[in-house]
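Starting off, we have a lone chain in the form predicted on its own, written out as structure tokens.
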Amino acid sequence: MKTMETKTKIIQNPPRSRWSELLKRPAMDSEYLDQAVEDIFFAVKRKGDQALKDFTRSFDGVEPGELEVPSSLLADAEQRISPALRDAIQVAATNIRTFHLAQEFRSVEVETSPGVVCWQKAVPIQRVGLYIPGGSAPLFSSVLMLAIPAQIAGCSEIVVCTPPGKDGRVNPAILYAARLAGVTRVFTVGGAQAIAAMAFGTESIPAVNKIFGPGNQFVTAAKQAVQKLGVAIDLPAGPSEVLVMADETANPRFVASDLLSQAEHGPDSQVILVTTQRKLAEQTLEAMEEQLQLLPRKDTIRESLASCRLIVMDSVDDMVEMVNGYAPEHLIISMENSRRVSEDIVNAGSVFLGNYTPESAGDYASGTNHTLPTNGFARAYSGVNLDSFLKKITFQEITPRGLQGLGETLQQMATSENLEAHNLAVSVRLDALDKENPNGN
């Protein structure tokens, strides 16, 4: 196997013309993915639960049983995890709940002009579906990140789909987190077929209004496909990524550990260091090789490091410009003036400041949400938050006097847009008011 040194190079002050090439994300074969997802969707629409069981047998290598996890397994999940893990999940849940409770919507009623009152109401999305990856990395943390704000928002049904383990069952930590966070139903099904089931509905799995959650490239492609079918998704999300900004005050061992922690998500993850110090880049590379030997997922990490970049820039201003152009999912700023530097960041999913704020904290238990835009979508999308589970409905109420005051404006604009029915809807009311009060009193 090639060593990491042959794959990861230090790049010194590249010209702007090379930035986009250096920061290019690993590409996916979209044509193949789209066709595979289309085939899966067709099968699930036609055969429902049977298709889901067939795919579980083929893709997960286990004989499927009942798709829905019995409530008894949810109830006793606490007994099947260690007390230490139970306590850790409870701490994380408390912090996530505290942060998201602070985001609660506060309605404001405004009189925009005399007799014209407008306000907004937050309404929970009724039924949401959460996709939770399982297998070798069962992401029970994602259950907390998604179900807790859904519960706070007041979603009436919170459905989880997650693939089975090698024993055909759902990891008990996922089940415990689900019960703690208010999940109503859990189904043992994964992959693009789970997204299809939550979009179309099957005999067992209800169709939902919006689908949330991370996943591999098939899950990502399936989520993008269901948008065309009228089912909302949380945000465009693909392989995980982190960019670290560092200066001479950064600890290379810390930086190396942050890069490796994201690289272990999968071979298509991307990790980047941007620094003003070549010595730091060299020390980080050495520390990465040392720490890699200690990690059980080293083969996956080595594949991911094929797209790793260690970039040395001449100035902090250039670093900031490069970061904003890349728009990373996770941004770590390990610099002397990290908070001041962060003020110039406009494109990032979540930002971690200082030498003692590892990205792992946001992944698990600091309280912020770890479901974030990847692949440059942080230029336009926020990460998941309480608003993601709410709809905002606007209201307006106009008194007769309010309509008389606003009427001429409405008529002028409707006529100018050649929409005379709009004009008529105003004029018939104004005429009625004139007849009721011909003297204008």
The other form holds:
There are 2 protein chains.
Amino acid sequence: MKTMETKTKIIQNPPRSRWSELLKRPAMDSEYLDQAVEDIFFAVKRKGDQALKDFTRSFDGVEPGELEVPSSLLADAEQRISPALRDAIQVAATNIRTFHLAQEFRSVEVETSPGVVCWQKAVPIQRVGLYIPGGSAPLFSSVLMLAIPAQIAGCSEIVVCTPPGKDGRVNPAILYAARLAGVTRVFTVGGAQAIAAMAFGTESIPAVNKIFGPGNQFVTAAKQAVQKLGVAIDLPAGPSEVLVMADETANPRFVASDLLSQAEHGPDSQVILVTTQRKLAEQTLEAMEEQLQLLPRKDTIRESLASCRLIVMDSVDDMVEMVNGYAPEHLIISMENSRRVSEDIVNAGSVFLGNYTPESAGDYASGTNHTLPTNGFARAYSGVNLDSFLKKITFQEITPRGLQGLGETLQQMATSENLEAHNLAVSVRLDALDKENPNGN
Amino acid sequence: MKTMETKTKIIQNPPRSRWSELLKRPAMDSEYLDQAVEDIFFAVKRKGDQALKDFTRSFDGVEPGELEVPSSLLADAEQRISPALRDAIQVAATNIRTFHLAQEFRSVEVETSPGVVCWQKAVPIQRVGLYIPGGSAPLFSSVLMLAIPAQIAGCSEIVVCTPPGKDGRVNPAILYAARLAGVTRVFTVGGAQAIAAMAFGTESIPAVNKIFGPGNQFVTAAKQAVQKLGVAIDLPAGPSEVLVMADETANPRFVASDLLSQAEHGPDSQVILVTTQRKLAEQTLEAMEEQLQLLPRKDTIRESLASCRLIVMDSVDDMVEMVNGYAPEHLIISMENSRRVSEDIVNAGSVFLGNYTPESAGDYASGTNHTLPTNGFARAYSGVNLDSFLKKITFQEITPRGLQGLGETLQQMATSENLEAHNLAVSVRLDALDKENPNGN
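Moving on from the form predicted on its own, please list the structure of the form predicted in complex with a further copy of the same chain.
Let's see the whole complex now, leading with the same chain.
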């Protein structure tokens, strides 16, 4: 009965041949969005701010005011949120700052051959744009997650675009987080038009070098489109996911709450339990039913749980292999040897160890970033981190003696690749050195 | 007269308003390629190896043999190249290895709040695919530049795809470099079909998680297309570029050879000199004419030099600003205070300092990577480096006391974002801890 209500099924020891079908994500088809995004890009390119205001009127259904949020509103945002929320944002900001500061890059200078010195230098990306979605809730936590590392990196311009609320304004919690995290300018504009504005620039909004942040399918399609125009993006985006690995030491009520908290993100959220214990799976299912009654977003959660899978496996090694194959965005390991098991994880966005590390902690305030690779992208992508706001330039400096030592290698390789001007660039220099010092001393 | 031959012009002190027009790159239009790439993808997905062989027959004009190069051919490649080339490849490999080894990631574990521990772990991307173009020359240097960091990172599968030469085979210099650098498998297939094979997998070729390497416009369009399928790529690609900054201490013959060596890459190569000295620009132009006579690729070079710009500027500060605006792939600084000037460079792929550091050195053997951001992408992208073959997973582990300390922050934030299940995931745990220890000790 209860199983029917959420449509969640327990699957016992699926054969390896069924794994990929079992863990299949919904296919994303952005093609039908591409034309819409192209039209929006065309309008923003041609009409700039006016296009943004027109789209705000038609898409957000509010009368647009000034695009830029005046600095006075940023300055007094603190007064317009509760002291409890202000304190919470401050704690989160401190932890996020601490963890991302620890990621600072230390340049190493290396003499690869005598007289040949090479090094890397990390340089902030100058102008970054952060997209913060609107919708049912003000995602001030995403402001912290994106702006704090940008500020640590030293980006000179940190722009936020976010859609207006129903009152036409930006929520003060977003403004407070922006101010606390060093955002330089905030604009009230959302959707694909905001991405276009940050890519092309308008009268009000500066063009940026890289665009970050989550968003709906139009925003995602727009971010994909700007890549072709030379603007970098943080990550390709898909629906959010959690996979929980659990053994007999896990608490089914905790596991249930973690699955539900992922499910409440949206009807397409992916929610998976892989456990060694059939009994734990059953108890988790019961606890989910109970807890569901307490939650306001019941309908969203039920819809999401229709694709929830609770998988029982005999072997921990198989569990690990299955998890690495799936490459979850969030991975919770509630097992006796969580740390030990985590050492074998090679594909995941962010990992939560033990019974007292809910995903909520990483979503908000443990210090790790919550902008993570979904949709299996964890196989090749890191989540957002300090590096996401830096690029590394390489340098090399060669002394005359260094070039004399390396010259023959360079010439041999250039000639073998039929690049004779590359060879010449070495030989003109070696000839000049020979003339300066014909005895080779 | 000589100026006319290469069509290169000297531009004196252009006003700031003209800079962007002056440094405009040719627009890339990949749209007409997209359909061709889509057709190729469809065929490879449906017919696998057979499609690859059909394309080899029609595009490369050779009768396809086995797709995979047998390991015996890899093993004896050393015997089929000259000892001088073998030695040169070894020197280059050693320097590249030394520099990329120095980039190894050191994980830091941070306690962000009492009982809240976070860390990053660098994990190799498991399967990587390296595309090595064919054409007029065997680009074995690109094999070294891509496979050596992949090997250092610890990627478990390093696949190379490269088109057959006119004899239907892969050049032994490529095979030798591949073997030396730890490539696991080499396949004789080129073009967009090779990118499709590495993205989807075929009977012979394994699907990979990330694809690296240069290529023609079809390869570039194919790499852009696989990103939408969840396969990562190294960098968006465009024509190669060099910008030389020079003052009175530069040698016009050296500068000329650097400009020519960039020009020989192809007719769309971008070649720019920015100097404080009108006389140096004139002497460089003369030296280019002279050196051009010595070079086999005269026609390519002349075509490329049609868009070459020699710019004379009075102010070094303006030069730096112009260079940062352009964001060159390669930047040579031949100035009295090259290091000092280089400290102000914020947008460039790789920088070459002084009179004895030709771009050829970085192309082959100084140790830095030659896979670099073109087309202004240096504003937001690093060149390929060790990090390109790793992803960083974040971890967090919170003690019961840690969660009790952070709990209120998490709950406050979750509630303010209307995510009550996120709140619940914390409260079920805090309630359990209260029950265990009702006095809070």
